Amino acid sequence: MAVWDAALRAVRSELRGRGLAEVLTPLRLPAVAVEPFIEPIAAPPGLLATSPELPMKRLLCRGAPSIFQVTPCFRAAEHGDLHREEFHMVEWYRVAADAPAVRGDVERVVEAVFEAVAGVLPEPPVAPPRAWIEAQAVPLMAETLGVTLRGDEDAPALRAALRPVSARLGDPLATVRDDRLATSPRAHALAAWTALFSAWCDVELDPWLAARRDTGVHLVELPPALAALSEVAASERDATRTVAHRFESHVHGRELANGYRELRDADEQRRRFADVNALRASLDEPALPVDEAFLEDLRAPGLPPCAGVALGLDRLVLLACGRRRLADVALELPAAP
């Protein structure tokens, strides 16, 4: 209990001290962000929140300043040492800011929680990252795989580019239903890049991160097909490339946070939700409802320029305690009969 009290105080103190206001949004929603492999839990007449993202953005559309929230989230069938169906998320948004600003916040929150937890642990504390680096996703993928990638390949071009290393990755595109997705190029590319990214993380990224355990890593500028709710625009490092302004933050080899320069185009966001549902249909998964109120607010009054990030608090506490399983730092639900 002392560990969680220390961690919560550290998070709130850090974010409030940086000028963010704390908010609360509902846990039961009419719809959640449409994701390929995140399944909401039904809570009639709605769904339990998989994240507070959409309602927090609706507050921003209505004039809220930079805000944060510490909240429970729920995702069906999430089990394992680092996954639970119910967990706690810290999510925040900075108005009139870009992704580097919230990446800086991530670094400070991580350091604050490690320091706070160390103050109540009886055993020697685990050290936070000694430094942070940024790695561009597509160039790192190309380098570790030994292939040429631009990041904007469609599904057939990506399949061709991966042919020399497909066996090493376990044939990552084998589950992509070309026959069902051929008429939807965007959904087809989403499926292909999602499959590749997942396989690459397991085979190449995890060992790469393990070799840098003392260093925090922001994996930045993901392929455009994996933009989700982030803006797609020219790279800040290479103006000839188009990238998703999305990042993942890793600590001690574990993914901890996911952030965006936020997409503000309602029509494009609707298309992306449709792409995800097309991918889900190709896998015989049910379509998820679209939050029409969120899209209406995105259109007018509109989302101000902003950047946001979601951080897994349970996982951060786990890392600060030097433990390996979420069950070591949180109560677990009894197993289903």
The other form holds:
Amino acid sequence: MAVWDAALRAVRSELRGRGLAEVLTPLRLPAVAVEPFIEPIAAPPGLLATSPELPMKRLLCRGAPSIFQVTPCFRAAEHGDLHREEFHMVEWYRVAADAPAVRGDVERVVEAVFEAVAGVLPEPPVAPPRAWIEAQAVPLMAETLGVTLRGDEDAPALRAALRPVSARLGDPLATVRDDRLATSPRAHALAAWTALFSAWCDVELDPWLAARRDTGVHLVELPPALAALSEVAASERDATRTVAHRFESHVHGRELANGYRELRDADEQRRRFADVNALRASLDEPALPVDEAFLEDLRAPGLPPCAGVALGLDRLVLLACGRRRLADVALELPAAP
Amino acid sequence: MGSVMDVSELKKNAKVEMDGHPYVVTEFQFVKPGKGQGLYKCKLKNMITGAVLDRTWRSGEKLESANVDSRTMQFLFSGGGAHTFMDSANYEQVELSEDLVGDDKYFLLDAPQPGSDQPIAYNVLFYNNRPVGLDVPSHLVMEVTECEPGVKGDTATNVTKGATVQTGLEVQVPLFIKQGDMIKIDTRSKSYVERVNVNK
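Please move on to the form predicted together with its partner chain, as the form predicted alone is already shown.
Expanding to the full complex; the earlier chain stays at the top.
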């Protein structure tokens, strides 16, 4: 319990100290961000929050300053060493800022929690990352896979590019339904890139991160098809490439946070949700409801330019304790007799 | 036939059907990169052949659950190329082929074990209501029906001799074992464990 107290205090004090205001948003929502492989848990007449993203952005649309929240989140059927159906997210948004600013926050929050937890751990302290590096997602994927990738290939082009390495990756695009998605190129590309990215993380990225365990890694500028709720625009490094301004932060080889330069275009956001639902339909998964009030707010008054990030607090506590399984650090009441 | 199951229902001990064979999940790991597809990394054991393999499923895949169940049965008799068992619960009789039973034929006893008044419980595995596997108890007590006489005065350690038990199984036993002795056999290694004193 002392570990969680220390971690929560560190998170709040760090983010407040960096100028963010704490908020609370509803846990039961009419709709959540429409994602291909994040399943909400029903709580009639709504859904339990899979993340506080949409309600926090609605606060920003209504003039909120930079804000943060520590909140439970729920994702159905996620059970594993690093996954639980109920977990805790630290999510924050910086108005008039870009992704590098919130990446800086991530580094400071990680450091603060490691330090705070070390202060109450009976065991020797676990060292936080010695340094942080940024890795460009698409070039790293191309290099580790040994193929040529621009990042904006459509599904057929991606399938062709992967042909030489497909077997080694365990046929990563096997679940992509070309027959059902050929008429929706955007959803098709989303399906193909999601499948590739998932296989790549498992086969290539994990060992790559494991070789850099004492370094924090921001995987930046994901392929445009994987933009989710981030803005797609020219790369900061190479203006000839179009990328998603989305990043993932990894600590001790574990994925810890996901952040965006936030997408502000309501029409594009609606198309992205539709793409996800088309992908879901191709897998015979039910469509997820679209949060019309959120899209309405994006249209007017509109989301100010901002960047945001969501960080898995349970995983951060786990890493700071040097443990391996979320169950090892869960604050749980003993089972009833 | 099994029914369609979603990969999210996979867990340890789940039974799935692949290529017409039932498999049991012996190890299970769920990983999920980013907003990506969940990967369900499984080690599976073929419930008929015992063969082990690795298989990873991804979110969105469907698979078939295997319609397998295990029933406790007692052994009745052998003959006509088959071994006949009876379901202890409903007295239904089932024939297991010699091929299926294989060397486990040496461990089929119709009488209770010494000290017990219950028939020996054999677990018969059914797949789509067809018997496909037999589990015999890990240890059984059997009578030595034939063995060479021990050699007096031989003091070397680990010296054994051949013996045959009531089912025809040949095992190596210590020199002090005599015909008519009851001995405990490890059915997995088909080897002698110890002599058992039975009050007849």
